[in-house]
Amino acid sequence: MEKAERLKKLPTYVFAKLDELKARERRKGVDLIDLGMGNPNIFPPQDVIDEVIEALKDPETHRYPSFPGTHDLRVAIANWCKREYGFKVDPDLETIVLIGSKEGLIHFAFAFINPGDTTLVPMPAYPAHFNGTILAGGTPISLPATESNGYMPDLDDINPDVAKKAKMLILSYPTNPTTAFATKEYFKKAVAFAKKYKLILLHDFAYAELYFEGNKPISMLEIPEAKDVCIEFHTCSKTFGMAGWRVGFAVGNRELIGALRQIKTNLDYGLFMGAQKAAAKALAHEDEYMEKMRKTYKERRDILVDGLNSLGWKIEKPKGTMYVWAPVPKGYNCAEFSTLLLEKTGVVVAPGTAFGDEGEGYVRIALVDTKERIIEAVERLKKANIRFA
């Protein structure tokens, strides 16, 4: 049986392998510590969980959901971007409910590229935002992100022509795998660009939420004109540890919702009443939670990057994220490394690769372990004398 060109075109799922080579520690008895994957482990808020209880007992509950979402919860939406980012949306025809941001991410692009068409992205990149491109026919045009430009593509350097083919520019900031923050004049430069080349703006702001020191990252929707083309995806799954619930949603311009609305309603109906409910109860909670959750993120954070720094590398600190982006040792490349590590140390990293070809030279760490297995983790590394040189 044949599969569908547009499988063929997907790049390795690096995690596959991964997920092989995990197994086969596992059998041998092994105790992996895994921060592979982006899986948080931080408790949902209680009242949240109150919330889904007291829903399961509601005979509603149990029909189909309510699509787009239900109003309650595009309220509480409405409500948090006001309150947390200082801009409007109008509950009713600019939010739309999904299920898990990625499903939207994904679908969004079924919205709107058609077979030939191109996309902007930085890369390394989250795997849904040129996957989405190559799913739906189209061709994802890599912009490197490197160390060298902050993570941040000089959108002046875009060939004109390149620029007038494309469809839609997708960024996201705060950064999953890099951990980089863009500047609100990184986002106006963005807005202009995209209203110059009559570009759609996606705008993934997962991370909304998780960030360090008091760096609070900015929305896109908090540039002046944004609206007129963008669209901002967002999730509950890291700010209020709720990534097996999937719930996520999406606002700004009211048109790029209603063809995702559009193309949802064909697809499927919507997501579970429960989860609705729940997440409309963690979306009015205020900064008590989320300050214990950045609290814990970052207490992890410095005892991963100063046991590394201990080990010679010289890795600064993100500002946010739940992940540490390192550059493997010289004489590997980063599927080697990350062989390396699981296989002498039990320790799980994601190769870089995995978030495109320019991932390679790093390996991505997630911080979704206690910060006594994180401890353990550094220990390991020590005993195998795994360094950076």
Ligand SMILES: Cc1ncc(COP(=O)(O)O)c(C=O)c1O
Contents of the next structure:
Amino acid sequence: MEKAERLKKLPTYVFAKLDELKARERRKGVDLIDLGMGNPNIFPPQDVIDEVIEALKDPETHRYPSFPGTHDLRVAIANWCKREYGFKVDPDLETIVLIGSKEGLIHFAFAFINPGDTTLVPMPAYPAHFNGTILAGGTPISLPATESNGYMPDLDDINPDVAKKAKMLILSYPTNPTTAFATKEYFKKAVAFAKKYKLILLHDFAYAELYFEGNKPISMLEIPEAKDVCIEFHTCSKTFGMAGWRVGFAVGNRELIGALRQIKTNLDYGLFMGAQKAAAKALAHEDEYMEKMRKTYKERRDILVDGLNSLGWKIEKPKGTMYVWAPVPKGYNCAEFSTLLLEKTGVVVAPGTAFGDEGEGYVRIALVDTKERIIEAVERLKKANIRFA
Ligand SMILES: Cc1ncc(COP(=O)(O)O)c(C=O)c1O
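Starting from the form predicted on its own shown above, please give the structure in the form predicted in complex with this ligand.
What follows is the entire complex, opening with the chain shown before.
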């Protein structure tokens, strides 16, 4: 069977290879500590669980859901944006509920990218940021985001002809996998750049609430006039430990939201009503739940990074996200090194190339197991006598 060109053009899915290796180790009876995929293990707020249980008893919950999101949830989204980041959106025209933000990111590309179009994407990146463009028939142009530029490509370095031809600039700060945080100045430049070259500015704000030491990240929509060009994607997956529920949303420019709604009305029937009701509860949460969640991740970060540094690995503490971006010791590439860790210790980490070729030289370690298991992971690495320098 001949697959469509769009599938053939996708880069190798590195996590599929990792899954094979994991399955092989499990068959041998190895107790894996899986810090590979960014799959949160934080329990959602109790009232969110209660809400979905209650919703299940209502016959209306089991019918096709409300599209593009219940009015209650869209109002909760608008209130959340105002309360957490200080910007206003119209719940009726400037919000859309998604079946997870990944779904929205990919379908947004289908709403705007024609074959031959290009998008500008800092790399390494969360794969949906470049795969959406590829699936829609376009070509993502890599803006290398490396340690030397603070993982924030200088927009002034982009060739004006390339910028003029592009359709979209796709940013995401704090960044998965590099954990970089953008400054307000950088976002101001991004808005001005998008306006100058008539680009759509997509900002993925998945890690909005995962920050430490009071470094609260800013939303792109806090920048004056950003709404003229910007759509911003949010998710309940990380903030409320609800990855399995598939609740995401996008806010911003009404034309961009309108086009996403148009494509989605032709693809899906919206998000399960029970999840929509519960998500409205989640977004009404004031700081206490989120403070606890941040404390949990910070504790894991400190145990992991302090532990690994004590073994001679030189790793910086991230200011936020649920990841540690760690340089691979000399003499290995990232695939070799992550395979070595897996085979010698049963600790799973993601090779940096899972996020594009620019991720070579790094592995990403996700803080997605308990502190006890993270302590054990460090112990296993210590016993294995791996060279980290
Ligand atoms: C940057 C980024 N955006 C979006 C997502 C997907 O989130 P969701 O669960 O809402 O689809 C992830 C998941 O890891 C992510 O890292």
